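Given next, in structure tokens, is a single chain: the form predicted alone.
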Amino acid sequence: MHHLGLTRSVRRANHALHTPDAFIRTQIPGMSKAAAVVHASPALGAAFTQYTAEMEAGGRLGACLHQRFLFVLEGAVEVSVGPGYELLVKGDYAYLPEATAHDVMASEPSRLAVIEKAYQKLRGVTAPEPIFSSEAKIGGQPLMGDLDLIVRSLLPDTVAFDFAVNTMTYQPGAGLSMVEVHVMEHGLLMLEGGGIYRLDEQWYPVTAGDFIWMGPYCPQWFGAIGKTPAKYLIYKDWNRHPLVQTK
């Protein structure tokens, strides 16, 4: 149905919204039997590549250069690393070091979240090795002690990563507790639910589905609002120092 230009995306200097209304298919080199909905690229301001993966059975995403994270939203995946593979399903994950070879092929139909990301090496770092694992089987913390809003760390906290990627879920009426400003930027995914986002000096109701990009700088904050929880995935750079340009 036309809906006569209306759309809740949105495109600032310092942040975007984008929603699975306005969601247009692409087609990356060396894909087969599936489709990409790039979310956050250079082309936007940003210093890593998100876009989710659309995939029919037997699909596949071709090679990456760079750093890949995967996060099966739907379907399964096999994802091969020398002569092995490990099968992903829904809530699993993949993290992929630079130059790792590797095949990423859909068992079934699937939707994965993808990040991409040219790794910032540090002298004396040993560069991170291949991990697979679940979201379940990450221990949740609360954030700043509220017990109605939990963090789970997909990624080790160690400098041999240059990103972190996180679930955050927040119980009906959970909000943060201080409007952020900081130098990291963010690529976050709506997994669940919904509730309002603050971004520069615009709030945007959000839901499942829907995806932001935050700027290094951008004031935000979020507060749960509905009877269910709400939940998302979020990129942002780590530990590296903030004169080492990223773009």
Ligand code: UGY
The other form holds:
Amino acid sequence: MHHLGLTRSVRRANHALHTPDAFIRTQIPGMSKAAAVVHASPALGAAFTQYTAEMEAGGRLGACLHQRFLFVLEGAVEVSVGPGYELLVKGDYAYLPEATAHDVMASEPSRLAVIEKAYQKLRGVTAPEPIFSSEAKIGGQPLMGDLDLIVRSLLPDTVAFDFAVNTMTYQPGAGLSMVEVHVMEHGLLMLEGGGIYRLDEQWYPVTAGDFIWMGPYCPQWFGAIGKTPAKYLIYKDWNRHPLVQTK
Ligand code: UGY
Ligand code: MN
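Okay, that one was the form predicted alone. Can I see the form predicted in complex with the ligand too?
Below: every chain and molecule of the assembly, starting with the one above.
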């Protein structure tokens, strides 16, 4: 169905909103029985890539040159690094360090949020090991003391990691206590609920299924609206000196 040329999707110099009505599926080399909706990439201005992988049973992601983080949105996938495999279901995730040979195969129709980023080594710091875990196992922290806004950090906050992926859960009516402006960029996937996102000088209604890219220094604020909590998965580059260019 068309909507007379209307969409909530926008692309601006330092932010973008990508809504499901505008998603186009594509193939990334190495993928089989799977398609990718590429939300963020260097073509947009991002220093990372984020896509939603939609996989048939038996579908595979293929190899990745860089670090890969995947979060199961729906279905079940088998992730192997060497012999044996981990079965990941909704809410589970994996971190695969750069240059880690691995295989990701869907055991049923599945959707994954996938983030890929070149690793910025730090002299004297050992690169991280693979991680398999689940959001449900991560303790939540109130953001700036707000019990209605809970952050779960899915990766350890140590300098070995050059990015963070968190979930943020807002009770209805909760919001960020300030407009943030920071050097880090974000890739954000709305998982549940909705609200209003301020990006630069615009305010956008957003809902589950939407993706947002925020470039460095993009003024940003979110307020949850509705009768159920709003929740998103959010990437940021992290723990590196700002003089080290990522693009
Ligand atoms: O971690 C963050 O920068 C986060 N508070 N930003 C956001 O939710 N837009
Ligand atoms: Mn932020």
